[in-house]
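Only one chain comes next, encoded as structure tokens, the form predicted alone.
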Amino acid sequence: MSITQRNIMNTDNPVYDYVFIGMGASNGLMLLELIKRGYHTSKRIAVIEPHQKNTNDKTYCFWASPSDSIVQDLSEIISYQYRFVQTHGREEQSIENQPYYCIKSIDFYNHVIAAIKVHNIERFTDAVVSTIAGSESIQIVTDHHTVYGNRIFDSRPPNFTPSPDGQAYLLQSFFGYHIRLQNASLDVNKFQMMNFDVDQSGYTQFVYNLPYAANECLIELTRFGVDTIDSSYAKKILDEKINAQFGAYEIIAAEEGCIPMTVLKHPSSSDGRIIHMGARANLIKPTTGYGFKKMHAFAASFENQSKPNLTKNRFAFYDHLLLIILIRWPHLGKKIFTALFQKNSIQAIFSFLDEKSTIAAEIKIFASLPIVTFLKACVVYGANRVSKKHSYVIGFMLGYFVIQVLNPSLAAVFGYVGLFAGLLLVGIPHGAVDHLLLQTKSFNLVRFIVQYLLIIAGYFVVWYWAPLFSLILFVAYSAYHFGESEMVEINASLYSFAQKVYAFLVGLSILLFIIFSHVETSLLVLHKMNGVDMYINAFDFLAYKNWVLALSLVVLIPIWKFSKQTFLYLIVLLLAGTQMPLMIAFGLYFVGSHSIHAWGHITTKLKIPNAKLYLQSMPFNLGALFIFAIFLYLQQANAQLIQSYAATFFIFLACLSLPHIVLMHLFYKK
């Protein structure tokens, strides 16, 4: 019985101190880091591999300075080395201070093997079936047995989803051979990458060339493409290009495989205990496919205090250009690259790809090639950032801008219907459809409705009792709720404490900004309410108006780490609105973003298309409208109660909210 089984069958399983899920490059470099550090000394360290690991099914290449740490590190088991490039449609050109180094995927392997075994590190040859998180420890269930970790290194592939617009993604597949030629020679010191004198078929394909010896060589053919190349056809196109440059050949083995070509972003995973390692970290270049220098940055990098900067969001930009263009006009490939290699260094390339040049350096690479193509890919690129649902709320600023501008007057009439649309399209049916949201087995829709008209109607008589309290909970749980909404909407985590209270803060903030960039009339609005004026006249408003403003945007600032476009989004609303009424702006946030979000969020996590889903709210859309009509005539009936519309409109949102912000807080923690 080996030490494995044995620990795995006693009652008390040991929790190793790091997990390694998968054994590829990224995990095995990893591996190595810790070794080198000595951590295998005392730490605990198992390793799950469903393969034995014993082919040569890939090859690692990269370029680095002989004196970098890759180089140092993984000495002892590099292949092969070239000091001269040559690309298409130039002469070669010398690398000497930056080789490009080629490691066997079977050497790597088989010595990350050995150390695993010199080391006494234990080995499970299974396949994971699931995580899961426990409050002291992970636990991972294998096909045979069940291993607990207290850090998780997770190197299994991620699966992408392709995105709707198909701008992101498409496919880096390759057929190659490694052959023995019969009367060439080859200049070992020299590789070939990127010829183009390839047929293209509709796709971006050329051909490289690694010399193992004299007579030995790796050639393969690479597309870049919505498709993968067949290997019929790839050994037609190789047996065609190896006969006309060499001659004779015999075929020692072939390889073949097929890269994402992606600037969709893998999430991090949501327990910090368990690290994504090599695809599933974003760690391979979109547009070329290596990451085997990143991958061992990475592994050095951990625990460090100071870490590379692994990913440049220019650089991102970049790929996302090159992936629109290939995908669009996979014709134009062959003349980038070709105008690529032959008005820049290869060292000037190196760097680029690298993510290591200036922006000096990057201006003048893009100066090189077609610029009218990639201002076309900026076009659609821009086009792409804005999804459908928000189009039509930028569509509609811009359309009142302009009409602003033309006659002030018809722009305010303008607002004022899309605010009622909107309403009547996503403001009201996201909060109509709170029936589905809590079912359970015992749910009754008549109760149901009975106690949230009650708790409606038990508000709005709070509000005529206690204005000011009424005024001050309608803030404070709005605030919670809008807040909360934008942390859905970005994917960030709402566990602890901290995190709720920026929530709040966030939301609060939102509703500050709108409120005192219409202070003026916020404060119209709030003396019309019988209750409240007499507190309102109280406080300074106006002279707190500039500090509330620039602390309301400085507590937004971090939502950029998460996401920048819905940063820059909200921030174009907030700032839209300053320049239109206040219960547009406040419309343009709560139908353009906020409800727009929550309908998504719904959408989503009920699985219901959106035109179901929204004949299903059709009845309490009618009851909501009903409901503000009677707050209309409790208008006209009661003038010392409420005196104006938008008191009406803010009091109707409040009482017909708050059953609804209780029950989308259950949903979102559900």
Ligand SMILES: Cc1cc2nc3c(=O)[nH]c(=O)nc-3n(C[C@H](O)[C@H](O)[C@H](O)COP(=O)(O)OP(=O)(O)OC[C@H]3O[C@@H](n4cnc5c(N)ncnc54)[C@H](O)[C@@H]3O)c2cc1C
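Take the two forms, find the largest set of C-alpha atoms that superpose within 1.5 Å, and that set is the rigid core. Residue numbers count along the first chain shown, from 1. Because the structure is a prediction, the values reported are computed rather than measured. What changes on going to the form predicted together with the named molecule:
- L473: CA moves 2 Å or more between these two forms after rigid-core fitting.
- Once both forms are fitted on their core, the CA shift for G24 between these two forms remains under 2 Å.
- Taking 2 Å as the criterion, G257 does not count as shifted between these two forms: its C-alpha moves by less than this amount when the rigid core is aligned.
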Second form
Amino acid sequence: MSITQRNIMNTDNPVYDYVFIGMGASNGLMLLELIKRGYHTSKRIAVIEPHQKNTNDKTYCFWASPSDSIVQDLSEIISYQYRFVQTHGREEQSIENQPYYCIKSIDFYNHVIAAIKVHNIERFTDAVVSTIAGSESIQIVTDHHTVYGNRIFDSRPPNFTPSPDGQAYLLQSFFGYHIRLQNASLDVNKFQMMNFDVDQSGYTQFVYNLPYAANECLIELTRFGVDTIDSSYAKKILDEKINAQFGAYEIIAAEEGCIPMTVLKHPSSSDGRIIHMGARANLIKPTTGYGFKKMHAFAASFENQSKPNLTKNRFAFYDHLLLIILIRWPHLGKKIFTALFQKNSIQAIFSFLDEKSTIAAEIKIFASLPIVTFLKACVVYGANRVSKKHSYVIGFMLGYFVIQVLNPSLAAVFGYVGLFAGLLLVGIPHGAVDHLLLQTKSFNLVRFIVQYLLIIAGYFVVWYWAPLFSLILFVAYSAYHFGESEMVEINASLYSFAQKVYAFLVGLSILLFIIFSHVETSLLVLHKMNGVDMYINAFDFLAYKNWVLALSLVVLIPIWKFSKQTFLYLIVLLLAGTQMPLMIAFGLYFVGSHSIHAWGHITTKLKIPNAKLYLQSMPFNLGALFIFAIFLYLQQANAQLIQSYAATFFIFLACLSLPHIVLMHLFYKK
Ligand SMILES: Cc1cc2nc3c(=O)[nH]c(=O)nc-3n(C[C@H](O)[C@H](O)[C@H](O)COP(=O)(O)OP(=O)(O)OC[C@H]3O[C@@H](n4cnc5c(N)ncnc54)[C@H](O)[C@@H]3O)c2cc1C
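Cool, the form predicted alone is there; where's the form predicted together with the named molecule?
Then the entire complex follows, led off by the chain already shown.
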């Protein structure tokens, strides 16, 4: 029964167990799977699709073993299958173990619609406008109705906005003719894949040929490019190609389409009851446009205990490299694909494209491709992944090491100047906007400053009377503070006690790594902190150096799981720091990672642009510098208390950062 015959706007609106938004490939496959399992007999199911789905708008092709469930499930609507393939510049190859199957979309839609009718599944010919998560169910608002569901399969096409930051995004566009040949005769068991013997026009262009009968075929011109293929251009190229290859022909139908090729990911739903499907679930392979087989596997694994791993990271990386090449050097596409097809068997290529190949097989494939082009793509990939803020720090490190090779003493000057500049630009400012972090209506700036200064002064006095206790306290709260900002940076939650302990361990490992990789200098600095030296002498730091360094790195490994980029950046900073003096190594982490990230968290959360926030930090930056000047003065006045600039700097930092750390903790918690 169609919903148009029902009045659903009454109070007893049904809540469907499953609601399908869209009824294209992915949701059609999922609906067939649920019916196969018999869900329709006990569950209420609804389908919302604005179109009639009565045109043959595409052909779903895939390779699979004849015993695979996709072939078994859809055998009655498979129109064509090919047991031989002709690839560019090679003799035909047998694919009998994995034939190439084609399903006309109209046959697929009719198959699904017939199932909907037979099983009395509710069908709404509406377009969904929004979904609203309620505590009991999901409310789906369409252009005509409101529907409620417990679980939603949402297949509305994703809207990718290519970002200008170099993310790989291009288009696979094609124009094809279904033709009848007048004289030529085709082998209906053999299809032609990626024939590059056509004009390239600065893009990567090739032809597919799928015979439908001895005198009928679909011949399609495809372009990988930032621009879509123009139909009048495609018609001309196809006409030339067909005439040259087969002679006279008659056009039965024309079809055209476009698939985004991108490594941009559509986010998954934050509500576990809404399941993204098909292209919306990023199931279309960026470099090929194939996705139908993955969608079938996704449906078959629905609610199964063991889910197939549908996206493996290393393949996303390979896809990204190829997209970089196709965007930057599109004329090289023909060379790369020619090498791929000429030097590898079609079985190896199918398995690679299915993301089921072994690493050894992948190395063999890459060894057959123009390696310099892929290395160049790796450089672009790496550069794209380094954000602007990190690129300054990486530039500083590279500059430091280059100068060190040429003139080591100049490198030290460069390092200290860089440290000072970093502290002025972001190190001190990230702590000089504390007054903005927790502002409430009753906020009083004067009271805030007085309290802040009292805490700093109080802690300074404690340093004087109980230096060892103050030092341990400083290390402990700095460790938590550094770890907390690292956790926020990688979007890890900090709710449970175990998560907080891990954050502390991360910060502690970073600090200990810096201290123990400069253990001799660290001991000198500690010796110059009055009241600490006698305890330092009692402990053999050097004996534990290697253990502490190794353990610190082990503690950081789980960060990799959350963000490889953050992990690699952190490790690079720490390792680079081992080759720099202690103060510069500490500054490299403190400014280059901690302060930059914390500044980013503050600007994002408070929605204040960098320049404006920097201006607002100015009075407190000057205040911090003033306090530092007092510390230096005290150093002169009381040589017993602070005897080195390094010790002065760390005690200054400890006193200044105590109120900042408390406020940042409350800010992150909020
Ligand atoms: C021309 C073409 C050829 C392709 N050929 C192949 C191939 O040979 N092999 C292969 O593996 N892959 C192929 N693909 C890629 C992919 O498999 C298909 O794009 C596939 O259709 C994607 O499935 P989907 O469910 O994500 O989207 P679709 O099949 O497009 O289904 C989405 C549905 O959502 C509906 N919808 C949209 N907006 C709303 C709304 N607001 N409310 C409700 N419903 C809405 C649409 O009407 C549509 O029916 C091809 C893609 C194209 C474009």
